[in-house]
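We begin with a single chain expressed as structure tokens, specifically the form predicted alone.
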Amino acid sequence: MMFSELGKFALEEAKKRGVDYVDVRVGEIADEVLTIKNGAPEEIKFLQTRGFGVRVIVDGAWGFASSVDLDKKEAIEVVERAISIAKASAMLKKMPVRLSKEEIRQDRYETPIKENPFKIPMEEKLEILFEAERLLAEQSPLIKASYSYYRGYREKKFFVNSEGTEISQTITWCGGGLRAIAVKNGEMQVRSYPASFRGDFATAGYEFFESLKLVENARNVGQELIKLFEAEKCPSTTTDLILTGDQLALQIHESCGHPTELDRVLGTEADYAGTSFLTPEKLGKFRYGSEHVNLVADATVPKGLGTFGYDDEGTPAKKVYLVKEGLFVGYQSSRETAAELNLGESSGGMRADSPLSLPLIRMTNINLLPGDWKAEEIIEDTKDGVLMMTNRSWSIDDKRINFQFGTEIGWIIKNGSKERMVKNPTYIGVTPKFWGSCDAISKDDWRMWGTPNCGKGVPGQVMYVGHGCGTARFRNIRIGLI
């Protein structure tokens, strides 16, 4: 059955039963994962998911049900199950659900791509991965594990609701990366390219994977990894800290992305990442960072992994300020949470990781807007400091205030130049104090970084999100203490 036909059928069945509101999502996901480890395939997977989900409001409460069977008989059963759940939930509700107003739309959206990653032969992808991993591994016998990664993802979905909105979308993304682990005299070091967590990903076609140039960069990654064994340890001190984009992206994710999710703030979600210190009385009043810090949730930026046309409530992609000139000014919200705080409209970040899952408030692209500096100028302007890149470890408390991060590699900065490499670099901080110390943000190396593995919810959902940033400097940061 056509997605639109099933969606409209389920919608009408719910309306016949007198629900206050209903939306239906029907979709199909294709997910190709390729991993080469130590010269052999470790993972060759092609996963497909099809199904639909029905969300209703009855007696002021939500109900949700889903199924993988795309037929009318099943649609009726799913609708009735969702209504039954809503009625049961209504018996325990504290207040009735209200939704912020949203303009009715009929539209289509498709990720702009040049080459469809699912039309590229698997053999071509594997050839690149084998060659890149071989070049990485052969740089030293000290390298005990070497990996190359590829992933391609496509989601086709149809959304319809009882207000009259009807949306069809196709979201496509892909990417990959390299990783190697070396051991010498009981010491272990790691290097990744172009970022941790299997690399970098973007809403784009196969041309993005090709642009990563894994084969061309493999030798350098392996050589840099071996040099870490001869590097000095990161000093324990208070100094200026410079973070490149691949590490700064995770800093943004953990200390701004999660704490501005409004369901965490309101206490309806606390899994994986806890709640938030950015409580409602702080909105528009709290000093989150310095005047240089501007953070946005932007689902419209080209190639962002969190870029789309509409979220899973039919709200159009938009750019929303979270922090403006250092002041905390906005949340990532849903139609329900926006109405609860009288925010006017949803930020457009409700997403589910499959048609079988309930939408949650998820990051789109949480971006640190560029400043006026060039990356090299930040280094040249730093008398004493450490440059760190590529995440290796992290920890942050359940309010998203106190954190510690470890990176794969760093360099001592003296009198405006990179002097020498350091290993096991780490830093700690308190979120508003840390961002308050930010005094320089680059513009020339600003780019989008994509991570497809943000976890949230029970049952757990894994979502693809993006972070735009360049290089930034933070003054008087404690380093080397972890």
Contents of the next structure:
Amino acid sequence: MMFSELGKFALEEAKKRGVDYVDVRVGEIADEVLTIKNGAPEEIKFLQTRGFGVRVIVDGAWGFASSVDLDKKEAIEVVERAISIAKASAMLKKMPVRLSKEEIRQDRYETPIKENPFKIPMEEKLEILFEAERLLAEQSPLIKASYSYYRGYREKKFFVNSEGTEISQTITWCGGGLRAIAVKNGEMQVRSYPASFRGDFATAGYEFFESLKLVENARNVGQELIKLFEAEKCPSTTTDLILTGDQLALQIHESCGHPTELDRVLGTEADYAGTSFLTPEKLGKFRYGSEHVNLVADATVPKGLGTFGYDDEGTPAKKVYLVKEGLFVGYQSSRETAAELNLGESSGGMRADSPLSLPLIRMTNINLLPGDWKAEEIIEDTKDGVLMMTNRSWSIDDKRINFQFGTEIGWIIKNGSKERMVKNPTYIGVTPKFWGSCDAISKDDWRMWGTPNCGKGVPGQVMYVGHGCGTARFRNIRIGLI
Amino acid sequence: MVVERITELAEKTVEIAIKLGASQAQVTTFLLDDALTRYANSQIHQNVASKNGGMIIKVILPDKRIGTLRANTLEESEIEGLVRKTIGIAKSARPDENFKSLPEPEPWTPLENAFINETAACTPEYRAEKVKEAIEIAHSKSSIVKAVAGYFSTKAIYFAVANSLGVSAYAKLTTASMKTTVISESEGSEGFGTAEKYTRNVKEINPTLLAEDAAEKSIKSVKPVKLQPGDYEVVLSPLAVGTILSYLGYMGFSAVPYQNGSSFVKYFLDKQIFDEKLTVKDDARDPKTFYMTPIDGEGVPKKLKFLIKNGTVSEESICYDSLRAGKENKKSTGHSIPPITRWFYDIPMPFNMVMEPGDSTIEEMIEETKRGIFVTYFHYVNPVEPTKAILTGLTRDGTFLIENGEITKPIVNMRFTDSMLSALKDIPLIGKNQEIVEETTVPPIKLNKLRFVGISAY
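Since the one above is the form predicted alone, can you give the form predicted in complex with its partner chain too?
Zooming out: every chain and molecule, the one shown earlier first.
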């Protein structure tokens, strides 16, 4: 059955039963996962997810049900289940749900791509992965595990709601990376390329995976990894910290992305992910960072992993400021939370990780806008400091205040140059103080980074999000925790 | 009826795969019926139900090329197409010389008491009533209780595994869990408290007990004081112990980090690295475990396995599936994760860890503490250096200072960064009452030292 046919059928069945509001999403996800490890295929997997979800407001309360069976009989059952759930929700409702106004639209959106990743023969992808992994592994017998990764993802979805909006979208993304683990005398070191968490990903076609040039970079990754054994341990001190984009992206994700999600702020994640220190009375008043810090949620930026045409409430992709010249000015919101805080309109951040899941406020692309510096100039301008690259460990508290990150590699900076490599670099900080100490942001190496593994919600969901950034410097940061 | 249907479907799919040219084939079919009522600000704000079924097809070609496909359909008419697609995937792959064989069939017996009809039949109205009870009890405890949050979840899980060597087995189980987080506020200062219950029988969830526990911690948590980071004695509630044990399982006892060289176990074989009172087993047939199941994701019967025996780890501690066992010419230990959640775990792990109890109570642990910290919950724990079992994370939802044997005041949440090899080396007291915390069943414990490196404040 066509997605649009089933979606409209379920919509009409819900309307017939007198719901206050209904939206239906019908979709299918194709997900190709290829991993080579130590010269052998570790994962040659194809995952396909198909289904539909019905979200209703009845008696002022939400109900949601979903199923994998795409037929009319099941659609009626799911509609009735969603309504019965909403009625149960209404037993404990203080205020009826209100949604911010949204223009009615009929539209289609498709990720612009040059080459469809699913049309490229798997053999061609594996050829690259095997070769890159071979070159990585042969750099040293100390390398105990060497991985090369590819992932291609395509989601086709149809959205329809009782206000008249109908959206069809096809979102495509792909990417990959390298990772190696080496062990010497019980000491373990790790190096990844171009970033941790299986590499880098973008809403783009197969051309993006090719542009990563895994084969060309494999030797360097392996060689750098082995050099870490000869490096000194990162000192335990307070100094200036320079983060390159691959680590800065996660810093933005954890300390700006999550605390500006309005559902957390309003307490609806209090039982799991936590709340946020960026409470509503701080909006427009709180100094989040230095005047150099400008952060946006931007679902329109080309190739961003969080780029789309419309979110899963039918709100068009948009760019909103979260922090402007250091001042906290905006939230990521949904139609319900925007109405609750009288923000006027949703920021367009409602996303579900499958047609079977309820949409939640999720990051799109949370970007640190470029500054005036070149990355090299930041190093040249630093007398004493440490440069850290590529995430290895991460943790942040439930209000998103205290964080600790570890990276795979670091360099001591002395008098404007990279003096020597250090291993096991870690740093710890407190969000507003940390961003308040940011005094240099680069523009020349600014790019989008994509991570497909952002977890949130109960039941848990995993979302693909992007972060645009270059290199940045932070003054007087505590480093060397282990 | 469900298990008969999905077992038959798995067997039929295996037959088709062999007919179409696979030398070995394995099919796992599953059905997850999942409902969850979530509440915050003392009202229900998310209320969902999902029916997700499907199959995972694995084919091995004669030259050891392997392909895997997961599709969320149980439609018979689609099977042949899916098998052909899986074979196509395998044909594109290259031989995996590490692969030895899928598991051979072994005798197994179903676990009928893992499935509770009342849990499977739980209604949204029942969940809403229980949530209402928790909210009302929490608010009745004090006028400073500002909001109650949490969830009430019920699941019915069915899966079956068949392979071309004759494995044909199934499991069905239910799970039910409730979490209650209470937020109090006094003079602009917030306090948090949390309590959780995991069981297979929804009737065993007592919202009043959870709400009382969470509310008491929350009310006592307002106006916390800042404590200097440093080494402290700690009394860890079962929720906190469960998180630590879960990470040890994932980074230490799975065959994947062990073979990669990143598991701490590899470097301390046959050595007593933890307190000799510490014994942890993995036993999926133990009724005290949450995900009680007779077989793993490859149909291998689950057996009792010791991960830590009197503080000592050994090669016997490592958990294998058939692929990883094949790399060391070993047999699977039955630790392939079955499709009991919507995630597709592809590394073997202990998922039914039970820490042996001691003979203390939490009250006695507090009495035995001169100056230390009581931890209700650890948040956002992650490995920093797995070969040394170094973890970092933060306290949450009820953190208190203990002075001279008594809880004296709430403290601002703190970050720990420490090696569990040193933290668990000296465990003066282990609790006698175990609680289920998802994939672990654990008592409270007292540690002589945990290193805290920062506080959650600005």
